[in-house]
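Below you'll find only one chain, the form predicted alone, shown as structure tokens.
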Amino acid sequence: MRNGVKTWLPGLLLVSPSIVLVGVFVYGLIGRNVYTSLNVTRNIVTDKIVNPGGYRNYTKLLGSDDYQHALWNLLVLTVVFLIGTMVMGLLWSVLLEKGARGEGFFRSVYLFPMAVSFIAGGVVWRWLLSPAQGEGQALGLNQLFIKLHLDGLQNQWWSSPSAFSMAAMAMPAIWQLSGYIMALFLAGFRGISDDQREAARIDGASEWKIYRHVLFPQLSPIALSALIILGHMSMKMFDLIYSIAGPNSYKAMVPATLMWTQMFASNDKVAAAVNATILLVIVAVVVVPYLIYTNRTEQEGR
């Protein structure tokens, strides 16, 4: 018995501060947020019920036009962001994985945007994606199109009346994180033995078939990890949208920016807590299955 205690007690004492901190400041605050989201609130002046309490707070928010608009924007942003970042990252990794001349320079260039904060990058992209159009008024990309005599390409970008205007908001995010995905795929390529390529060439496989049937299948775990990372980042994206469109833009509204408005502009803590809980559930739906899959894969590999 004493020997058993001596075996696990030092390890438990070592990790116990982390367990306490995570328990209080992560799960404890999550529990507090869920509790707040179920409260009943009334207007101080009219005594009219603002939030009816319980599950009705969730049905009220989910049924509101603003939240449905925010969820649609989030869907468009996430889809375009995922596809654009994965395609660009994979393309750059394919171009660099054969040890091209100047690889170190180009790798640094591709990775540099990741070192820039979303706020700083957003300030620059706010100018690049300026909706102003026409000679003497256009800025950023629209001004460039005018100088290139491509006036027809001028766009209102994220402020466009189109239902898919949030696709433009994905451009800065793609620019910033494509280099990160490139690094992941490039590490995956470098981890594949050259013997497999040579064996495929001896069998008469073309370069395209080598990538399609030999290399890309082995990158699927990396691709899955990249999708999960990018997916949950897009769902929580706030600072980039805030710096480009501001906190109160209806056109660029997503759940994260709406939460800011609920919490600080409307002073509705319960609605903000409901919003936060819904976001947590959405992220959990994406991340938890991945964690289960990863855990099972590790156990099967032992």
Given for the second form:
Amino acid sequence: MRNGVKTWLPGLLLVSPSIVLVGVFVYGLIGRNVYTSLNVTRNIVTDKIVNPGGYRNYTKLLGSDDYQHALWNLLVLTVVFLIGTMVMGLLWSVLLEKGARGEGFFRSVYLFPMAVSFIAGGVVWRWLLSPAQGEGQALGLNQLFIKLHLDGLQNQWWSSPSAFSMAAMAMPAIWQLSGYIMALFLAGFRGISDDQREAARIDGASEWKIYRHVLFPQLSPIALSALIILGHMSMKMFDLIYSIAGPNSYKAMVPATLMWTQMFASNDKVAAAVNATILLVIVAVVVVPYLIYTNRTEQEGR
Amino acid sequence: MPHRTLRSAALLAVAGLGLAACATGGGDSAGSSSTSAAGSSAATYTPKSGGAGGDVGVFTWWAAGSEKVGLDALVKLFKEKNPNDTFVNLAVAGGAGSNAKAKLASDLANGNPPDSFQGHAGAELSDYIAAGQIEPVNDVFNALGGESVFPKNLLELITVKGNIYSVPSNIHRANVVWANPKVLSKAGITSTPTSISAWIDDIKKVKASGVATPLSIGGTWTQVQLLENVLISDLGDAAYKGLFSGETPWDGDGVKQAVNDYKTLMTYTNNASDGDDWPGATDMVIGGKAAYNVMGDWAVAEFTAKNAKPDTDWTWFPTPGQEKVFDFLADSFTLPKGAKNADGSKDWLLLVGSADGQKAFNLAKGSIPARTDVPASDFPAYQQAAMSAFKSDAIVPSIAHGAAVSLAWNTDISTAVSKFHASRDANALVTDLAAAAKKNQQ
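Let me have the form predicted together with its partner chain next, following on from the form predicted alone.
First the chain shown before, then all remaining chains and molecules of the complex.
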């Protein structure tokens, strides 16, 4: 019995501060948020019920046109952002993985955008993605197109009436995170021993076939991790969109920016809590299966 | 709508005090009635000479441009008059205060208020009053001179249940069209339009003369302000005020007409992004890329900063159809509940409300004093014109700047206008505006 205590007590004492901190500040606050999201609220001045309480708070928000618009924007943003970043990251890593001349230099160049904060990058991209068009009016990318005599390429970017306009908002995000994905893939390539390439070459495989059948399959765990990291970043993305589009922008509305409006402009804590809970569930739907999958493969590997 | 409540509450308080004054005797009635309108408390605050001492943290969104110059002028005066106090500038940048309000909301909710904060006088302040986050400043108001130095219609707006909660620092006019006279004469326009439809005809002439974007706009709130201007012109000042009291329907023919006019105007504007600030739009008028810009009269400071001369480089007129209407907004300063240095806050409020403070601040910011006893002769031509208009015109509250609607209502209107900017669907805008009114109206 005393032996038993000796084995588990020191370990428990060691981890207990972090269990308490995480319990209070992560799970405790999640619980509090969910509790808040179920409240009934009434506007004292107008004497109207703002939030009916319980599950109806959720059906109210999910049923509103604005929220569905925000979710659609989030879907467009996430899909374009994921595809764009993965393609660019993989392309750059393939270009660099063979030890090209000046590799260190290019690696830094590609990675640097990640060191810029979303807010600072957003201020520049707000100007680059200005919807103004025409000689003397255009700014940023549209002005560049005019200078290059490619006037037909001018567009309103994320302000355009198209339902897919949010794809333009993915551009700055792709610019910032492609370098990071490149670094992940590059590490993956470096982890594959040269013997395998040699063996494949001796067997008569072309370069393309080496990538297709030998190297890429071994990168799939990295690609999956990259997808999960990017996916949850995209869903939580707030600062970039806010610094580009400002408050109250309908075209650039995603659940995260809508939450800011609900909380600070409309002063509606309950709607903001409902929104936060829905976002948490969406992210969990993506992340939890991944965690289960990695746990299982790690156990199988032992 | 809060306005009506505020007004009737103010009237009730005045009536009640008037009766009380009569009951106690007629000898002092003149003196009593002058203090009664300024609030139920007749106490007058007496400041310590040289200031109360300690830090005085003042929260504003005056972080750049003419607004910062105005604040600096006030701070300089504050330091001269209150050598014991240390001024702490808590300004947060961002057009029309949208970023600052978010920071302020969290500070107030966390019980960590500044010693004084800037707020738009009117409906926007009622949110803080209802939440019990600011305290009455009747004693400061009485020390400043109360009703004898501040205009009555302004006091009606800021008096809630007999108490005054803020000291107004300045008045702005939001229904002004700024124009480039060179562009206008090139287009052959010689007279000032007096209705929205006549103005649209002029805009067409400017477009025909080779200006691609005759009317310049900025981010979402500048578009809300443009819509508000069209609403005032098409509805008239009385029906416009009825929008907030519930007497004028938001989905009626008047609003539909205004939204259609707004849609027409928007076809002659530049492509703006929702997050753009206002100076870009005003600069388009200076540079001749646009003929007109509807903006508050803080634009004067932008013209001055860019060395543009009045009458030759820029000219102004009230938005067509509003020759006798003053669309107003006012900035004011408050005493938050739980301020760490309440006496220091009052030193600040006394300075903001003083004739010297109002003159220094408004000369720099390009607005007009909220006090009526500041001589107009010291001000430039535009401000003199605005001061006389403020005394004689019908006064209506601004939507975009929080005088007419609460912050939540303003947010819903802004989202609807931002949506319209992309969709250009007039029917949807009317529906959204009506829904916003239904949700937020009393």
